[in-house]
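Presented as structure tokens, the chain that follows is alone, the form predicted on its own.
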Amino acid sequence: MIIQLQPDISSKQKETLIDKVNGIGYKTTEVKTQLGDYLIGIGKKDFDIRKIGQLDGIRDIHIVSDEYKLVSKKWKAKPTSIDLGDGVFIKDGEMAIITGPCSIESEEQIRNVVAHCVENGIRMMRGGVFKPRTSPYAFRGMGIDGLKLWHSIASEAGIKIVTEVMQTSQIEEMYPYVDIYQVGARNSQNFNLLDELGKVDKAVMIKRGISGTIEELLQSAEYVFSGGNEKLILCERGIRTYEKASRNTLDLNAIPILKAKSHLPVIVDPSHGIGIRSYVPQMALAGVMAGADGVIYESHEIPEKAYSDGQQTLDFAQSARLANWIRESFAMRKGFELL
């Protein structure tokens, strides 16, 4: 069960509540986030919820049968809205567009991509400064100095930054320069990292694991939420299957399923999902029509010269067309929803 506590609950009221919940055979865990205080009760014994709900200090109480509690739509039916400031949101009813290179490479590249975003009304830029690479000899990013440079250029243009954090030691030094911490597919079950991200007051986007299930993605989000951070975004980026014709298999089924199971916004990543440049626009639009709240895709002035993932990266002309198509498809989807 999830018990949402009143902001002014007294210590005595909380103690009485915990004793009562423990008394029916449920283990209790207190969770304090930026937006509220909760008591999570875990157990299987049936009981009359009114026995708990009538106690002083309770704002709301829900029975949630899912293994993941706080990210479940069975508790919070209203979709979560992520406010990044300056009028930039990721939320149900709007279409977020995030683009940029796989890797942040140079000041010139940053300026070119920022200008591309501004020209096309895109308010969020993706890019990696710490890059997990299969080969230890591949370019692994510009590090914190690259992030500081990127932030100084992007913030001046009103562009929000989405970038990957790879380990707990990077969280604090990245904090002043990032708007969304991205947890990559390889780290989606790095529970130490997820625990620490639960302690920060910045948005976190969790990508589905390379072979991860929908349930595992939701459980990863539960780690961050239970640690204290409600500013969460789910990302479907494709999973590894036996198919070799594409880099991954973009699981479009996951988008409506995640939207049905969770109140968190869902982003689709067609670049990693298929890994083939010429098919990225089709998969992006398919994700929009499947119900995604946003699209994150890779773009570069000259993809053939990109330090990484050039084969799945759009050039600026292709990116501009896709951004328009995404908006048109979203408008069409909204029209369907009104029928």
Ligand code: PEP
Given for the second form:
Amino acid sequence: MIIQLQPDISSKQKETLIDKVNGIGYKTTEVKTQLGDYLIGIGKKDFDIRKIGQLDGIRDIHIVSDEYKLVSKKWKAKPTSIDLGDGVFIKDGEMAIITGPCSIESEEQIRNVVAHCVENGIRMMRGGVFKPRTSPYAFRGMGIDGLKLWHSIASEAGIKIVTEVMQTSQIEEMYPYVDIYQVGARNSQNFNLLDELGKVDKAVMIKRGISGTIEELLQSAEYVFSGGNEKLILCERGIRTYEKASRNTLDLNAIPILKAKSHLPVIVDPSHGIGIRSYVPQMALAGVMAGADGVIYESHEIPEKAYSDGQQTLDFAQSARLANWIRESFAMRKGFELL
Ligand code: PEP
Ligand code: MN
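What I would like now is the form predicted in complex with phosphoenolpyruvate (PEP), since the data block earlier showed the form predicted on its own; can you produce it?
Everything in the complex follows now, all chains and molecules, and the chain you saw is the first one.
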């Protein structure tokens, strides 16, 4: 059960409410986010809401049977819109395009990608400065100095920055320079990191874990939300299956399912999803048709020279074409939705 509290609820009213809810058989947790205060009740399935609905200090109340609560559509039917400023949004009813290299490599590379984004009307750029690599000997990123450099170039061009945070100690130093903190697949259930990201007021995009279920992704989002931060985006990036012919198995099913289960926007990552450059456009468009609110894909001026993930990275000509196809496919999908 979720009870949204009135902002001006008195401590006496809150105490009475908590006693009453505990008395019914719930275990309650108080949650304060940047947008609201809630009381989450766990442990009982059915009861007559009218028993407490009349108490003072309640703004809204719902029974949410899902394991995740505040990110559930059963709690909030209206889709969440992420406002990044300067007219850049990630939201239901719009198509977000995010592109850029796997890794930020040099000033020249940043300038090239920023120019590519500007030329193609793409307002959000991805890139890793802290790279989670399977091998410790692989390129591990330019670090915070790379992020500062990137921010100085991107912000001048009105481009928003999406980049991965790998550990709690990086959150604060990254804060002035990021627009969206990306939680990578390997960190999808790093609950300390999720808790800490609940305390910031910038958007967080959580990637599905390598072997994570849809439910686990939603529970990870619940961590950040209940930690205080409602600015959340979910990302389907492929899961590990027995199939070896592709890097991962992009779970297109997850897109409509996540959209139905949660009010949060859903982004598809076809680059990591299939891991093969020539199939990235197909899978991107499949993701759009499946209902995604945005696409994040890797691009680089010379993919063969990329420090990481070159095999799944588009060159700028391919990226420009894909951006247009994404927009056209989205327009077509909107047409279907009207039928
Ligand atoms: C990335 O976005 O480059 C990345 C490492 O993604 P993931 O965490 O999905 O593997
Ligand atoms: Mn990558």
